[in-house]
Each structure stands twice: as C-alpha cells, then as structure tokens.
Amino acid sequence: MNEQAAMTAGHVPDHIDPKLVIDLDIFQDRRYHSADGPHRALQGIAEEFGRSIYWSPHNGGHWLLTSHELIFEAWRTPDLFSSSAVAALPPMPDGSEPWLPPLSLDAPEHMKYRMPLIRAFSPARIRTMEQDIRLFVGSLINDFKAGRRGDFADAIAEPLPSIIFMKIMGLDLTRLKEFRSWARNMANPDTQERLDAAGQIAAMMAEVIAARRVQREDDLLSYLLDCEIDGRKLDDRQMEGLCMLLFSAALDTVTSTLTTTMHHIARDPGLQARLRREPQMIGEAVEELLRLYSVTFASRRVTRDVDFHGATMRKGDLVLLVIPLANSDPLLFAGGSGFDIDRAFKTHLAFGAGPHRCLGSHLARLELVTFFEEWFRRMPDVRLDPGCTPRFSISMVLTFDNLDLVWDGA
C-alpha cells in the first residue's frame, strides 16, 4: 500500500486486505490532468496498478474491477452483483436513491419491467427510425458545415441522440438543455445535484404522464400507459420510475459516445480518408470506437459475504465496474489500448452483458452508424481546433464538454 493509500488506511473497513488498497478517487484521479482525454487516464491508471480487483477509500469506500474478466462475471451474476441499491458512486443518503426500474431490480421482477421496453427497443422498431434519423443527421452536419470551425460538442453531439429520444418519449423540445443538465447531474458524483436532478426530472415527467393519461399520443409514454405488470397498468410510480431511467440513459450516454469517438477521428486522417474510400467499414469502425471509448462505469452492490477471486467482500459493499478497462485488456484485445478497424474480436461490453445489458444498444447503434455515414457523405476531414483545449468530465460518464474542430473548404 502506497504511502497516499496509508494515509486513508482509516476508511477502510477491517475486511479489506491492505494489500489491495489503493489511493484512487475514480472522479478526481490526478492523471485525468495530464491525460489526454479520459480514455487514456484509465489506461495510465491501469498500467500503473494493473487489471485486477482493488479498494479504494474514495466515495465512500468501494471495490473496484478493472479486467475483462472480472466486469464480465459481475455482470453476468446479479445475484452476488446486485444493481437494485445504488444508481452511482458516491451512494445517496438511505432512501433518497432514485428507483430506476428494471436497473433497480433484481429478478424476477426486473423481467417484468423489462419486458415492455424489449418490445419498445426492438430492432424491428428501431429500423423503423432509419429514414427520420438520417434526414435530422444530414440537417445537423449541413448546419455545422456552413462555418469553418465549430464545437462538435454543442452543435452535433448534444442535440442528436438527445432530440431523437425527445421526440420518441413526446417531450417538449425547447426544453434540450435543461433537460441535459439534468440528465448530467444524475451520473454525477455531488450527490445533492443527483438528488436535485432526480426530483426535477419526476417532476416534469409527472406533468406529461397526467397529460397523456388524458390524451393519448403517438410516443413511447403514452405506449408505456398501455402496458400492464402483473396484469394491471402501470401506476404513476412505475412510470415515473421507467421514464426516469430512461430519460437519464438516453440524453447522456450516446453524447458522450459521439463525443469521445470524434475526439479520436478528428486526430487520425488516415481513418478519415479510409471510411470515405470504404465506407462499407463504417459499421466495423463504430463497434471499435464503442470498445476502445466506452464511456460508463456500473455500480453494484454484494448481496452475501463471498471470497470472490482472493477478495474478502461482505455483503453491503459497493462494487464499481470500470467498464472502459474491460473493453482494452490486453489479455482478450491485442494491443487493446490502440484503435484497430481490422481487429477480428471487437466483442465489447460498452453496453454491458447479461440480464442488464442495455436496452437502447440497438438505437444507439443505428444513430451512430447513421451519423458516420452522413458526417463521411458530407464533410471534409477535420481536425482539433488548435486554439482550443478539449475538455473533458468524469462521472459515472465520461465526455467531453466541448470539442472545437477546424476544417478547410469543401
């Protein structure tokens, strides 16, 4: 244990081997500011301890898991992993934890809640979206092109998926950046902002499920009012519940995807000229951006006292899933931590595994997929914007808030 690690040894519970104990605050690591881009940081991080399970005093004192291996058994066991009590890290006072079903469930009654959104989230339905989807992701790139410069973050990745999503759930549109501060605040590690976030987010959500219990719309809520669990339809708890996660999922998640990937491309020309020459490689290309630049981290909570690969774990603890360290393990991904289009195995867990994998993987995929094609279509290739720094946040997402590009004339 280092000598930083020593100084904290006081928060951690006798349970835990000092030898596993290492001084790192996930959110606020000191390697973020020398980092270039947050990827890289948990890189240096994992070279420096490596990819194994640890304890860390920070944020209320929690596992970490940093392998491929590791983060795919949890995911695949909830019933020693168990996502019903905690949302995020830091964990919010007892009892004020949003509950965000079917993540906040085990089973069987997370299948239950599941279940409705399967059917929302098909890939039948998601194809649906294609014509609509790639019409907004022309307009958006069309814009941006008109300018010689401009901030990728602002003018493309916060309104794409973001508008995509609102007009599925039938929300009001003026209302994006509101909506995104709040979707932001409910990854972040200030648990009075979460729990801020939270109540704005219900109490808007409460105001449109009363409205379309009156009336009726073409949109995802009103779809969701016509579901039943247990044969009754939902009540205004489950909804709000459904819709919360929902909400906080899909005005995040995907911005920041697009945000870390373009990050990358705007520095690799030679990826640029490559995907305009083959761009029947696109779809290759995203699913090696999604691996190399996932951008969540999981939390679980461990349902029993358990040895789990030399780890003394007792029930109660808190379990933090370092997702984008799974997905560059050197010990399944060759020279995991470079981009590789020709790469063979490009299986991820960017939108994780087992019964809790991600409902939206195949809208995500279609948006991403879609904006690629288009951004190859229509733009020139780009670059960072040298007089600008990137900047990046670290919460239970990983983004940047601004990415200036540059770019001559067509």
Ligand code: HEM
Given for the second form:
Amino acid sequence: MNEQAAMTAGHVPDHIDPKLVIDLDIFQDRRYHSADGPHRALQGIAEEFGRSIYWSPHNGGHWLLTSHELIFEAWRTPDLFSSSAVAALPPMPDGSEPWLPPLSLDAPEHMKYRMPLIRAFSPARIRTMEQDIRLFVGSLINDFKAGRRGDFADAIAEPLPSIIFMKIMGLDLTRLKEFRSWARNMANPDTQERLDAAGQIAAMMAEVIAARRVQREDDLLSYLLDCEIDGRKLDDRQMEGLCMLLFSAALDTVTSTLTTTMHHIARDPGLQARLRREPQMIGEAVEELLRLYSVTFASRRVTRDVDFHGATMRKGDLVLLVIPLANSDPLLFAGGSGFDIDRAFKTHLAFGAGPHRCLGSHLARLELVTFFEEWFRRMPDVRLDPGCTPRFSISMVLTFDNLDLVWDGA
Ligand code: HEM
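Got the form predicted on its own; any chance of the form predicted in complex with this ligand too?
Expanding to the full complex; the earlier chain stays at the top.
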C-alpha cells in the first residue's frame, strides 16, 4: 500500500512494517457487492493478498490473520493473544465494550465462568431438547411452505434460534418481536445501534433476573442463580454479563449460518436432490457448510511486544482472526473454496479452538441438523427469487439480511 493510501485510510503505527499494510476495510470492501456473496468476496481478497499476516489501517487499525495455521496458533496461545480488553470491530464510538464472561476473560478467571455453562450446554443436556426443537422447527417450516415464496431470513433463520433461546432462558415469548429486533441490532455494523440494543437487552435481563431471584423456574436463568463462583452465588453484574454473552453468542451466529448455508443450497439443485435422497448425509452436509460458510470473526489483544512469524507486534495491538479464510485455506482443504460433501477431512474451525472454543456447538449443530432434516422432509426444491437481491451485512458476523426463496407446488 502506498503512503498516501495509508494516510487516507487511517493510522499506521511506527512499529508496523509498511510491507504488511494493506488497504482493506474488511467490513466495507467494495468487492462484497460485486461478488457472489460475502464468502466468495473474502476468498477473492485472500487470492489477491495471500493467506498471511497484514495490518489494516481501517477501523482504528488492526492486524489481520488470514491463514489456518496462524489463526489456530493465535487461539492456542492465549498468554500472547489475550481475550480480555478485546474489542469487537468496527469499534464502539466511546471505546466501550460490554463485559462478556467467559469470552472476554483470560485464565484463571475464564474457567470459573465457563464451568457453569459447560454443564448447561453439555451434549447430554442438549440431546434432551431434540424432540421439542424438531416439533417447533417443523411448524415453522409448515407455515413458510404455505405460500409459494417467502423471505427465509425473516420467516425462519431469525425466529428459529430466538425462540429456542428464549425458551431455554425462560424469557416471555410474547416479547419475541422486541427480542428479535435487539438480537438483529447486536450485530449491526452501525455501532450506535449496537450500543442501544445492548442497553435494552441489559434492562430486560435485569428485570427477569430480579423476578427469578424471588421465584425460581425450570430454566437456565434459575440454574445460573444457583451456581457458585469462588464459593459465592452470582451477583447481578455476573448474571447480566453471562446473559449478555449468551445473547450475543447464541442468536445471530445460528441465524447467519442458516442464511449463508441456504444461500448455497438454493443455488445447488444437485445437493437438494442428494439430501432428499440420502438424508443420512445431512450431518456431513452441515459440517461442510459450516466450514465453507463460517460466519464469525474473532479478535484478540497482543499482551507483549513480539515478533510473530516476521510481524513486529506491540503490546496492545488488536488482532482480527478471519475464520472464514482459515476454513477455506487450500493448504488444509484441497479445493477449499468449493463445496464437497464427500470431502474426507472436514475438521473446520467454525466454532473456534483453544480455551474459548464455542460452548454452544452441540446446540448449534442440533438446531442446524434438525432444521435441515425437517426442511428436506417437508419442502420441495427451492431457488433464489430472481426478483429480489439478497442483502448482506458484515460486522463480527457475516449474514444475509434477507433471502427470498421461491418454489413450485409440492
Ligand atoms: C453456528 C453457530 C455458532 C458459531 C459459528 C459459533 C462460533 C463461536 C466461536 C468462533 C467462538 C470462539 C470465539 C473466540 O475465540 O473469540 C464461540 C464462543 C462461544 N460460543 Fe459460539 N457459535 C455458535 C453458536 C453458539 C450457540 C448456539 C451458543 C449458545 C450457548 C454459543 C455459545 C458460545 C459461548 C458461551 C462462547 C464463549 C466460550 C468461552 O469464551 O469460553 N455459540 N462461538
């Protein structure tokens, strides 16, 4: 990048090797609007720059890690790449970030908050939810199918994880509409919208937590109120922090995965035919779709001055882990930017790695697999509505805001 471009884009600290500076705003790049969806655009960007380490002067200035090897190493080296004081990007206007335990904590505090959630989201506990999820997902699909066209994002991808989450937490389902708009805004690239949504969620959670302190129910909030950290029951700040994290981790991730994977499926009639013929392959398809359409980024803060694979990093630098590029890295996945349900090696990093690996992966997989099983049982072949262009937005999560589908009569 030449000096003039760097000056226009933002600040480049003195310690950054100019050869590593690229003029890439990962959230706003123009290529997103000319390519075939955000993932293809990201792959195009990786082909242009290569998978390595770069500094982007945009969004306050941050490192970008774009290869599988580097991202995996960063996740597995938490003493160098810290989770505390990390920032979501684009950064909040006042520099503030919500406190999100255990995600925004390092050892040893991290494990104290992770432990209660490990038990709450264990595979055995999640399995008990399957029948309810199947019934609910089936009815969502039946409602959708009643027309001959519909916005998949609005009718299914958004309400599906929201309602499941509200039931698990013990929230009032009559507030679904407000809840959905806050959930949507938590991933809004407009930072003021994000800030407002976080405030509204905190207020709602505070109300429900207060009610559960008086009267326990059979829900996650009541369970958390009876957990202990350092021998003490959780106070309001701890409860609100945990709820806020679950809110930001459990909703838009699943919504985005549903929209990005359906965007693929709707354009792949061969895959639709195969999954209808061989429903036992749906689990494999979900893994390959999670790999190819990973929807999140992660960020870390460098804890000391270091030479990391030739890049001079300083204590306090922010690092963005571009997970979708780790998962299409051709060094690990032959033909990594293409979908191949028969690929032998599908071990992806969509759920992260290291101490902060996703605690909700069992729930997310159950939601996705159950959804597709019911979808292929109930729906005829679908395709993108040629009259509607899917719009997508990119913040720490990549998602389609609308995904209009059409289908012929069953
Ligand atoms: C397809 C859906 C999902 C994806 C792609 C996903 C992805 C991720 C990733 C990449 C991380 C690590 C972030 C980092 O290292 O900074 C993470 C952490 C986390 N996820 Fe998920 N997630 C999904 C669904 C869920 C769900 C449904 C829950 C609900 C419980 C959940 C709960 C969590 C929690 C609690 C953490 C923090 C763990 C810790 O810090 O120890 N996730 N997720």
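Residue numbers count along the first chain shown, from 1. Everything numeric here is computed off the predicted structure, so don't read it as measured data. Definition used throughout: the rigid core is the maximal C-alpha set that superposes within 1.5 Å between two forms.
With a cut-off of 2 Å and the rigid core superposed, Ser122 has a Cα displacement that falls short of the cut-off between these two forms. After superposing the rigid core, the C-alpha of Gln131 moves by less than 2 Å between these two forms.
Fitting the two forms on the rigid core leaves the C-alpha of Lys145 displaced by under 2 angstroms between these two forms.
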